[in-house]
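Shown next as structure tokens: one chain only, the form predicted alone.
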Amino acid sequence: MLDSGATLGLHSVEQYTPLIGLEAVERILQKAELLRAMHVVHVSSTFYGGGVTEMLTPLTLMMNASGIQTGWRMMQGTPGFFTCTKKLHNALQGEDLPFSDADKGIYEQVTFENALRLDVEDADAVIVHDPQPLPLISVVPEREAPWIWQCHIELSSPNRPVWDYLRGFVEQYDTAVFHLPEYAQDLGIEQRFILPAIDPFSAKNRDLTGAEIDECLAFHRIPLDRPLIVQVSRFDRWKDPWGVIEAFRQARKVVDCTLVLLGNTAVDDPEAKVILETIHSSADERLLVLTVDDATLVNALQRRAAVVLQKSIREGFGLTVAEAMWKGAAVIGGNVGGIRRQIRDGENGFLVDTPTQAADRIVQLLTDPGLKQQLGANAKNTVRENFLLTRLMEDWIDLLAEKSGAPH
């Protein structure tokens, strides 16, 4: 049986102290003392795939290691539903899509028949994240506690019509959360602002050891015989394969190499399996497709790549960015959003706007090894001071000790 002790150790603030320092620990397990009488719910869509999902796994960990209680509720939706959702994100994401009056209907009525199973009604604070659960509010009239509406995506320039609907819901919170201040709404609540991070102690993250990248590549029959060239992302438009994929051909024609696509398809994402089967089409003995649910493959290739890619169009982060900077990766970065937040071009990787210009920067990095190291670097220093867990819990504390009141 295991020691209920050891167990949350796994996930506690001091396991940190290597890398922020005793005294960033200690003021942070004093601050999460002041909260220990609070209950917190998060609800999002899906307990697997993406970012949200990336980090609320181990900061609703962490913060329940820590002595504060913190629930984790998931939307229960039908095809038509993830459907509607999916065309609102693609909105809030700039598109020009209709959201008609039918799929209002679907996404209220499924949001209306989650609210009678979730349990929130005894919690502190209630963080709702991205559109998916965004209407629960309006079903849940009588509330003491604060709610706190998350947004994690790209929100620089929204479909109108769509976002204005959204804010009919969006301003029965509390406050809402964006990841940057260019995300920003002409809203009647409060707005904050809090930047994604990552877990350095993950299977995703955890440091391997050269046998056990070689051991996992092997399994996996990934190739070793030529440079890699990775991105790992959700199968989604906005990731731009298809732009990966000719930036990969355009840069074969100078220096050999394997790209390898590794992603998933996640549950709200109805899309992602159309997309798939589209660049499923292009592969061949370079260029590697791969839809497997292994955390340590994602971690030894993105240790291993020569090249690591998230060239996004639209793009709220890129929690993958930061995973693989921390690995010292040379990352090459769609110019936008948050990656711009994360990549300082020519310093810590490289920022490009089109297929071309990533081609041009692998090629340059392929042959120059030295450029490679100099920038893995200063990537891993800037997700150390930046990018890891218990600031982003930091955060979180700090922002529901101000709406409960709690001393901080």
The other form holds:
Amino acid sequence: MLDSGATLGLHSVEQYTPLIGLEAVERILQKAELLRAMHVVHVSSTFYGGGVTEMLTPLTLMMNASGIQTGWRMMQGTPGFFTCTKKLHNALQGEDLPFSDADKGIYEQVTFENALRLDVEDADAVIVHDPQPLPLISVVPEREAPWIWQCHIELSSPNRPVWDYLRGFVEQYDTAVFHLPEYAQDLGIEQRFILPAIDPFSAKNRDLTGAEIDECLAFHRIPLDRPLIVQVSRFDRWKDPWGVIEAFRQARKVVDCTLVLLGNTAVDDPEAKVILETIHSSADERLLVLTVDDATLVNALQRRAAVVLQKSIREGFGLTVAEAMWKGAAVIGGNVGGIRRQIRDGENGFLVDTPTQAADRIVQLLTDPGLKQQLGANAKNTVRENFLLTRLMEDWIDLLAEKSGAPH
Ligand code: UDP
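Same protein, different form: I have the form predicted alone, so give me the form predicted together with ligand UDP.
Once more the chain from above appears, this time first in line as the rest of the complex follows.
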């Protein structure tokens, strides 16, 4: 039988004491105590792939471990539905594309079907993530509990007609949560800002010994005879895999190195397969394209890499950036969106606008052995102070307490 006590112990706030201090741990536990009677339900489009899933997995576990009953419902969507919602995702990140009446029909019909079996009547708060399940709210007209919509997408310049269409759903919520004030919109409801965070104890982020790293990289046949340049990302055009390959090609002319592109495909991202095929055609023995689903491999690569790239051209917040920074990696990030809040250029990593700038930074890092250590130490501190799961949970507890009228 499952030992839920032991399982939840793995996700307790207390285990963060060495990282955030006893005072912070006690403060968070006291706040959690006030929400003990609450039943919170998260709704997202998939349990697998992408940052929302990465974050909700430890967040829901830690909320339960802290005594707040927290559930997580998933949307069931058809491939046609996810094609439509990926269009919404791209349009919200600024792409100029139409969202036709037929698209709206599929989007609303599938959401309607999901709403029928959503089962949130006894929830004290419902938190809906991203555009996929956004219209659910319109099918639950009799609501007593607060409904909160959190958008994880970079919203600095959304496609206007698409945003205006979605706004009709967003404004039915009590509160909209974005990552950054820069993503605030002209809305008739309250807007709040909560940045994501990582679980430092997960298989992806926990400490690994040198031997564990070696074993994992050897198992996956990663060549270690040259410095490793790594990008871990869904195969998505916004992650700019072609820019990464271009930067690698330019850097290699100066210092030889190996590029590893590790990616997965989320079930709600139908474009990934096509992008993966085009990248595969660039692969050779020095340019590895991997699609292995292995959190320890992500961990080992981020730890062993001479340089971690996240050369996104749009990014609400780069979880991969926080993961790599936590490991003391030298991270070169795209100078966009949430990455700008994570990396202070030249202090705890580098920000770049073009493949050539990325190539120059790669060369600089490969030829200055002390630089990685210096940036990496600052990077780890940045994550410890700002981007650990306890901070995320405290932000949510504060918001939920406010919404539910609990003292806080
Ligand atoms: N990820 C992974 N394996 C992969 C690619 C990505 O585990 O092959 C994880 C990555 O470590 C991170 C998340 O997926 O935790 C991606 O989150 P991010 O915010 O970087 O991007 P998103 O996919 O949400 O746009």
